[in-house]
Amino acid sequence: MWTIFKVFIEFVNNTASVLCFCVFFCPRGMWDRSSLTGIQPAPPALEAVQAKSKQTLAKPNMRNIVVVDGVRTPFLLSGTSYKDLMPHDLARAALSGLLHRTSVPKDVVDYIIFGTVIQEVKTSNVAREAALGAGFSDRTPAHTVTMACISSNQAMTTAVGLIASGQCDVVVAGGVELMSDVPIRHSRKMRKMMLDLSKAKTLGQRLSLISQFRLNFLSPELPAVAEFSTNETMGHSADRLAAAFAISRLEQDEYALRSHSLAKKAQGEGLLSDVVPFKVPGKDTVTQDNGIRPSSLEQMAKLKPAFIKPYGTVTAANSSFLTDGASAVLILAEEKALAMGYKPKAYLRDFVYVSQDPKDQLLLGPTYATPKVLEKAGLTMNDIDAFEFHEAFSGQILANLKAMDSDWFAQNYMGRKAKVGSPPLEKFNIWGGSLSLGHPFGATGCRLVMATANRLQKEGGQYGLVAACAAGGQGHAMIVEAYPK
C-alpha cells in the first residue's frame, strides 16, 4: 500500500491527479473561511433545542458508569508559574481540587489512577504519591499508565473496566504533566562509568575506570521528542500530513485563531467550569489557563515554520504549546452514585482504541477510532450533539476533518465501504481546544471528557464523541452520554 506521503508526491509529479486529489480531499465548499476566523456562531439556546428522543445506551446486564463531576488545574505554558513545583505537586493539587469539589469520602475511593508520559524518576507512580499527598487512605491502592497524549484516557477507561467487572465502585482518574523540568540524563557512556565506579572494590580499579574518562562523556540525554520507531519529530509529521491532505498555511492559521478566539470566549463566560484555583506555594493564586492568546492572522502569517525549513506550514502559532497541568474526574457505578447522593454529569459509554503506521498516519487516530466506536454504539455522526478532539496541530485536526469527510480515503486505506462524514465546526470544539487552552500530555483525556460532559449539560444534547491521537500511531474514541434530568 502506497504510504499517505508517497500518494502525495506522485499526484504533484501529475496533473490530472492533483485535480482528483482535490476531488476525493476537498470537497467543494468545505472549508469555507468564514467559518474559521474569529468566534463560530453560537449553538441553539437551550430552550431552543428540540427534545430528544434517542434511546439511552445503556446495555442490560452491565452496570451503567458515570462521571459525577471532574476537575483540572489551570494549564499554564510550562516555565511560568508552575516551573518550580514537580508533577506530583498539580496531580496532588487536582485530586484536592476534586475532593472539594465533590465532598467525596476519601476512604470510599477503591482506587486511583493517573496518566503521565514523561515521568519523574523519584516519583514514577507519580499516582500512588499525589494520593497520599492529597490525605487519601493509605490502604488506597493507585498506579500510574503511559499512553502518550492519550494516558489519561486510559486512566479513565481503565477505571470503567474496574467498575464494569464488579472489582471496584469508586475510581479516581486523571492525569498529569510538567514539562517545565523534565528529567535529563548524563551520557550512556557516562552512566555506565558511574555504574562500574560504585561497584569498584580498590583504588586501582577505580583509577583504571577514571582514566577511560573523555569530555563528550558529559553530553546530556534529553527526553526523546522524537518517535523512536521513525525517530520523526511529531510536528515534522504533522508537517507532512498538512502536505499530503493540501491543507494550506492560511486554513491552518484559521484553524488555530478559531480555537484561541472560542476558548478565550468560553473563558469569559465562565464555561471552563473544570478549572479550580491553584495556589502556588511561594507565588500568587493560579485561576485561569494563560495560553489562550487570540492574535491576528497577520501575525500569524509572520511566523517561520517550526519544523520543516524553509517551505513547512507547521509553526508555533498552528500547534500545541508545551503545558503544565494536571487533571481528574470522579467515576462511579451508577447504583453506588445515586447511593450516595450524587447527580451524576455523564455516562461513560462505548469506547475504542486504534493503532496506525506511526510513519505516515501517526496523526490520524480519531479518524480511525471514529467510525469504529459510532458502530459499536448503534450511532453515527448526526447523533452526536458535541464534539471534542484533541488538537495536537491545527493541520492535523483539519487533516482528520478531510480524511473522515472521504469516501476514498475510507476504501482505500480504512478498508471502509463508506466514509463516516466529517464533524460540523458548529458542534466541534466550540469551547476551544489544545491547540489554545494547552496539552499536558497526560491531563488532556479529561479535559476532553468533561468539555463534553458540561456542553451536553449547558446545550441540552444527548451523545458526545470524545477522540483523540497518540505518539506511536495510536488513538482514542469514546462516547459520552447526558445523565438525564
Given for the second form:
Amino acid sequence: MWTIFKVFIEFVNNTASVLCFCVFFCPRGMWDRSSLTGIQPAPPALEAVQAKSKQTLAKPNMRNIVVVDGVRTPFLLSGTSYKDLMPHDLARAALSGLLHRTSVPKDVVDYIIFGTVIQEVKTSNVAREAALGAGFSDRTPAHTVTMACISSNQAMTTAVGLIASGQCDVVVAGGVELMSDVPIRHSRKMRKMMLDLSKAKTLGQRLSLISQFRLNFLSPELPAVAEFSTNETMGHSADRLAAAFAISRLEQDEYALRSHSLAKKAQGEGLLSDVVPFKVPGKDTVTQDNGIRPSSLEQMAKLKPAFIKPYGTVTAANSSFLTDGASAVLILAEEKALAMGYKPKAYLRDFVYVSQDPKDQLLLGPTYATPKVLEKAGLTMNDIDAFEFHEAFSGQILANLKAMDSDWFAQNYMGRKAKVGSPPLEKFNIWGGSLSLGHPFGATGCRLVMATANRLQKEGGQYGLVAACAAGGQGHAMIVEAYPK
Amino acid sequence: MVASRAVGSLSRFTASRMLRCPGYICRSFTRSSALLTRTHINYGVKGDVAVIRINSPNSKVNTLGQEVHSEFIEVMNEVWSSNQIRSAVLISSKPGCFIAGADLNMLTACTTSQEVTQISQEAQRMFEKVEKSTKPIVAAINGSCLGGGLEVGVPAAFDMMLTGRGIRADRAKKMGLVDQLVEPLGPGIKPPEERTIEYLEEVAITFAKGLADKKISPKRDKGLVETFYLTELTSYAMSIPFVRQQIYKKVEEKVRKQTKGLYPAPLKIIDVVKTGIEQGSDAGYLSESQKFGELAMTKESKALMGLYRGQTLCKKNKFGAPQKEVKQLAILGAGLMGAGIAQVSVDKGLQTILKDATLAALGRGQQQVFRGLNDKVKKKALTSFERDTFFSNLTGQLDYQGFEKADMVIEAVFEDLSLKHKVLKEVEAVIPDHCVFASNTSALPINEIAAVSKRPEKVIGMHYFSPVDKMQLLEIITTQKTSKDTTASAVEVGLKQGKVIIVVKDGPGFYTTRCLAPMMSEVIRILQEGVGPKKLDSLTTSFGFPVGAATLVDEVGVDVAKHVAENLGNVFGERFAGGSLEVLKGMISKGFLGRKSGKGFYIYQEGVKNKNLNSDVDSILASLKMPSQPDVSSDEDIQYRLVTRFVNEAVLCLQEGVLATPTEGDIGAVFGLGFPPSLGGPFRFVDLYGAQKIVDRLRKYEAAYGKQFTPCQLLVDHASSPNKKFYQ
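Switch from the form predicted alone to the form predicted in complex with the partner chain and print that structure.
Below is the whole assembly, all chains and molecules, this chain first.
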C-alpha cells in the first residue's frame, strides 16, 4: 500500500496539471495525513508573497528527505560553564536532547554522523563515543567528518546522501566543538625522542637518547590558528577582505550590533527553540546562550584592531568568538517520517560545496555557493523567504553581500554574466547569527538549518537558504524548504 | 622634527605588472587646491592631508630625474605654504613601483663630474627638505623602492648602503626602515592592484592625520629591550673617537677584501659617512655629492650601467610571442643540469616531466629539485606549502608517458653525439608536431644534432649554465633551419625561468664556450709554465673574475674541459692551442675530475671551507713543464694573456656573425662566464680600455707565442679608427 502511495505522491508532485485530477479522486482521509507537498493551492501565509518560481523542489524519482527536528546545547563562550567537559560530553548532551525532543526510538536510527574541527585525540571518532554514551544501540554505526566551519553541514549532507541512495532511512547528524580545551602537543623533537625511547632496548640506548635532550624540546605546539597553506590567520584574512571591499570599521561595528540586538530580541521572545537545557555535571543547568551582548557603537569603537595592528578594522567586537557547543538534527526519508507519525519541519533540498583561493578569497564561500545552489534548484533570490548565513566576521558578511551585489566581481572572478544580487536584510539572519549566538566550529551548520526551518515555520515562508564559509577557502549552501502545515 | 614615515607594502604581484589597466592612474580631486597639471607629480588634498602622487608618464617605473626634482620641490613648497594642509602622503600611482632610483639616462647624459655633483646636490636638497619638513610626510611605498627612492622616504642603514642588496618588506620593517606594512589585498570591489594602492593611500592618510594630530608618535618603537640596549650601547661606543677609527678600519678592510679594490664606490661611501660623522652633516652632504659626481664618471660606473641596460634588453623576447605557449615541459636526463632546469621550471608553474633511464639517477635528480626548493623554505623565500605545490608540478618517470602532450622537450643527457641522436629519434616518435626539441649542450653543434631530425625547424639549442638555479644566463642557439617561432618559444620559456637570454648562431662552441676555450688553453699553459693554481686564481680574481681560473676548471669539470678543448681544438686548430691536452688527460686518468669527484687542482671536502691544493697534480704538471718566457710572464702579462685571448675570440664571434650584437656578447660573458663585471664585458672593455692598447698587447704576445694571439680583423679595424666603438 505504502509504495503505491509513494509513487502516487511523486507522480502528483511532478505534474501540476494533474492537480485537479488528484483532488477530485483522492479520498478525503488521505489528504489529511499525507504530505502532498506544495501542491496545495497557495497556503494562506504566502498569499501576500509573490509567486514562487517553483511550487516545490521535489524531484522525480528522488526520495524526499526531511528534518523532523533539531536541537542544540546553549552555545557558551569558551572557558565558561563547559570548560571542564570533553567534546563527546557536549555531543552527548545534544544527542540526549534530540532523543528527548523527538522521542525517536534509539534502535530505529540507522546511522550517526558528527562534524568537528579541533579533534580531541582521545575521542577522534567523537560521533561514536557520544552515541554510545547517549544510549544509542551499539549496533548503530557512527562516523565523524571534518570540513572546518561547515563540518556539520557536511554531516547533514552526508546523511542526505545516505538516505537518497536508499542506504538509510533515519540518520542523526550533528556537530560539536569544545574550544575550552584544545590538544596542545609536545614539540616534534620531544615526541620523536619519547617514541624512540619507547623502542630503545638497552640502558645505553636510552641514555644516549636522553643525552640528546635539549631544553627547547619542551616548548609546546599549539593547534594552528592559521591557514596551513598560507600561514595567515583567518582574522587577518578577514581584515584584508573587508579592506578589499572597502568596508569601514563603522559598517562592521553596526552589523555586529545588529546581530547582537536581533539575537537578544529572539532570545527574549523565546524564538531560539532549538536550544535545550543542559545540566552540566557539578554546575548549574545552562539554559541559554551566553555570548549575546548588545553594546553601543561608541563602546565598540574603543576596541583596538585584533589582527592588523594598528590600522585594521576587524576587532573582537565584530568577530565571532571562541565558542563551546553541540547540535544535532534528526533526518529521515519523508515516507519513513510519516510512517512513524512525525510532522517534519522542513525538506533538505539542493546543496552545493564550493572552494576558491584560500589566500585572498578565504571567506567568500557564500558568494560562490549562493548563485550556484539557486541555479541548481531553479530558484531566484526573490524566491527565498529566509536567509541564514554563517557570520564569521562582520567584515566577511558585508564583503559577501557586496560581492554578491557586484557585476564586476561576478564577471571577473565567478565566470558569471551578472551578479546574483544581495539578500534583503529584512530576511537575513533576523534571529541573530554566529557573531552573537556563538560559533562552535563543528556545530554551526545544524544551527543554521534549524534556524531556517524554524523561521520558515514561524513566518510562513517556503524556501530558506543556508550558506557558510569555511577555512581552506571552501563554502557551502543549501536550500531548505518548509514542510507544509 | 624628522617626520617622515614609511608605509611599505609587500609587493607580490610583479608578474602581473603588465596586466594593469591604465585607466585609473589619473584621478582628479574635487577639493584639489592645485589643479595645475605637472608631468610627473600631482597632488590633491583630502581633508587636511595632501596626497602627492608620483607617476612618470610612458614608463613602467618612476625614476628620479631633473623634472621630478623640480616638480617635487614645487609641490612641496605649495604643501608647506598652504594653511589648509597639515600633513602629506607621498605615493606612487604605479602598482609595484615607488621610485626605482635615479634616472640612468640623466646620469648618462652628463659629461662631467660637476654636472652629476650638481644633480646630486639638487636631490640632496630635496631629501633634506623632506627630512626637515615641519609637516609630517608619510611615504606609502608599494613595490620596488631603490636608491634615491628609498632616501625620499627613509634614512638608509649602513649595511644596505654598501651592498645594495634587496630587502624584503618584512625585513625592512624589522630593520626599522619602514614603520608599517600593508599587506596586498585580494579581489574586492576592484582589481587587486588598484584597490591595494587605494588602501595603502587610505592607511597612509590615517597615519598622516595621526602624526599631525600628535596621536601617533613618529618615534619608532623598539621591540625588544635588548635591541634598545644595544642601540644605546652602539651610539655610546660610536661617540668615542678611538672606537670609531677602529670601526672605519674594520669596515674598510672588509670592503677591500670583498671588492678587491675593483669597485670604487663602497670605499667612497665609507669616506662620505666618515666625513659626515667627523665633520658634520653639511660637510658630509657636500662630500657625498662630489664623490657621487666623481663616481658617475668612472669606467666602472659606465661598465655597470651598460650591463644594467644590456640585462634589461636581454630580458625581452624580440622574437615575439610564440604561436603556442609552452605549458607542458619534458626534460631528458635527471643529472645536475636536467634537475636544475626542472627546478627553475616547476617554481614558475610549468608542468614538467623529468625522465631518466634509471630509478637511482631519477631519484637523485628529484632530490636535487626538492633540496633546491627546500633551501628557499629555510631562507623563508617560500612557504613549505608553496614548495609542495611547486614540487607537484614535477613528474619523475622512466618512460615516455605523457610526452604526447609535451610542448617542449629539453634534453640534458650526456654530451655524446650518438646518444643525443638516439634520444632525439626516440622522442620524435612520441611528441606532437608542434613540440620543440631543445638540446642543452655546451659544445656539440646543434645542426649536427638536428641532422637526424625529421623536423629540423623545431630543433634548437638551449645552453644553461651550472648551477642552473644560480646562473642567470641562457644561451639559445639557432641553426639555419630553426624556425622563428621555435626561437620565440625557447626565449619565452627561458624568460619564464627567469633567465637573461642571448640568442646566437650555431657553430662549434657557440659563443660562450668558444670564448672560454682559448682562455682555458692559456690557463693550462700558464700552469705548465710553473705558475701555481693558487697564484693563478689570485691573479684572475684580482682582475675581477668572480672565480679563479684554476678553480673554474674544477667547477666546470676536468673531463668537460678536456672534451671541449679537444672538440674545438680540432675545429679551430692552432688558434685554440696553447696548453697541452695531456695535462687534462693526465688528471682524468687519475680520477681528478674537479669538484664533482672531490679532487681536481684542489681537494674538495664536505664542510671544509679552505680548500687545499691537490699535490698529486704537481707531478703531472712537472712532467709536462714548459719553459716560461720572462718578458710575457709578469703578473700583469699573465692576466692580459688570459683576457686578451677571451676578448679577441669574442670580437671574432661578432665579426663572424655568431653574435648579433655586442650587448649580447657582454651579457653572455659576464653572466655566463664570470667575465669581470667591473669591465662591463669584452666589448665594453674594448671601448673603455681602448682597442689599440688591446691590439698592442696581442701583438706582443703573438711575437712570443704565435697565431693564438693574432688579433682578429674587427679588433684591428677598431684600433685603427679610434672613433669606432661597439657602443656609441
